[in-house]
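What follows is a single chain, given as structure tokens, in the form predicted alone.
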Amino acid sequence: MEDILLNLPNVVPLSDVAWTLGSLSLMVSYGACFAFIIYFIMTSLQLAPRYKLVAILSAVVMASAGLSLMREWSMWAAVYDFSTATGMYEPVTDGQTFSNAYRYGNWTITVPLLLIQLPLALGLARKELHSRSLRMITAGVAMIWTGLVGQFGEVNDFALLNIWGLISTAFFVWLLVEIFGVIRSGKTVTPPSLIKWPGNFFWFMLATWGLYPIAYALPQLGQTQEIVVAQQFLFTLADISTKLIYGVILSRFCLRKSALEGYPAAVAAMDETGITSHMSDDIK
């Protein structure tokens, strides 16, 4: 059982370049998260009251994800020791381990927050917002925790990896169905000039959230340093796109809606970027 509870970095030596690339991917992840906390706090000041929570939740997601990724980076640094004999970074054998499980723990916190942001940004009525959010969160958390079980088999138990991966994928499909329902409902209350945004939300979420199962399944291609680094890069790309870029997109959408509703700070912000002129008919 002890062998099952291992992720690839615990068993694969890395060259100096590979170790540095893996370390940089984790550092960039948590650095970007911490930097954008301020961005989202400042953005919330420009949004109409009904949309402020969208940007505030993004700031919370950035803080939570940043702390988790910093923990991952510290484990990455601790689990390897450079060997002058081999010229490689060798996994240490004194009980120190690296685990992607901490990512799943963080996703349990951040995914519900990310999902709640969508109906808030789209302006769904309170009753529908609550019911749809509950279904999305249920599917999302089930997806995460079934994936958590499976990822413990990425070193030498691919049956565990694939069985629980398929179960997790089933919950992912359910989640996509719920997201599509939220977006379809949100289109009915979206201003005409912004009507393309909700549909783009769906395709963006499908593409970026879809990076996670690729990273999850990647260890089956071999226990090599290329796979180790590629997995961390995919996780990094997915984390930044599904959290940071997603938050920026929703915030810009809410800024436009706030301007259309006549909120002074939003109108001023749109004027400064020269966008209000393209929305003048809707504002009138």
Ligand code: RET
The other form holds:
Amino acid sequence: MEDILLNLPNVVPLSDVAWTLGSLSLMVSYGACFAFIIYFIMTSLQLAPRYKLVAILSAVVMASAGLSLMREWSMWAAVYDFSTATGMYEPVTDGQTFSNAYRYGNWTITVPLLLIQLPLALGLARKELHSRSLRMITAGVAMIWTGLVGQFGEVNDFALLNIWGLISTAFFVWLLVEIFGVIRSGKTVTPPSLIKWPGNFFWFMLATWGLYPIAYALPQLGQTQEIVVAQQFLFTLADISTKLIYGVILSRFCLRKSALEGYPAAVAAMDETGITSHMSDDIK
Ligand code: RET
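The form predicted in complex with the ligand, contrasted with the form predicted alone above:
Following is the full complex, with the preceding chain placed first.
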């Protein structure tokens, strides 16, 4: 039976602590995603019309990822049974399995949306935005689908895991080159006071998107409960930073640009005169 189960959680018994940490990682992910739908919708109201889509796309990403992660969490809950004999959560053998593969399905939706947000926030001209987005999305989807093939090897076929992992990494490198091109072009239309932001976007994306291949490769370090939990924890860290924190950063950038462009709701939201300006002179 064991050799046909393709994801690590289906073959490793977990202590109560490990099971809870895995469950918690997934629950925190979808909880945060759903909460931030509200944040991004409300934020879009403060942005100039040309940037509103950035925040709206973040809300869509939150909804899509939240639903998928909620499903991932219920799989986690369904595939373990606590055994009083061993004192461990044992993977069930009634045909229910846990799989990370659904994540890759979800990324096929969210990654293109996250990538489009970048040239939109930077304010690239339409034609360039379309051609650059198309190239980024092609590289991104190729990266995900080749990784999807490889992740089926995480339990018993490390050759499959590594070969497809390398092919996927080649697409990741291409994607980074494309992202870099978008950033470079975006810098030419970024106001001087915000010029440091685009370069920081690149390093932020590199550091946070780079967590996914680590989570992918981790099962090679051993079939232990620590690895099972670390993999879900890394996925959570990556999910929150690449979608939620990224969205917050991009929408703050758009808010500043909207204010510089004189959009009233953004100017009011960015009012930095502080409380002292409303006080009379003698209490200042
Ligand atoms: C894989 C396979 C192994 C090699 C590499 C990978 C990269 C995955 C990345 C995923 C990013 C996902 C995001 C999802 C947001 O919803 C496919 C794990 C390089 C970078 C940003």
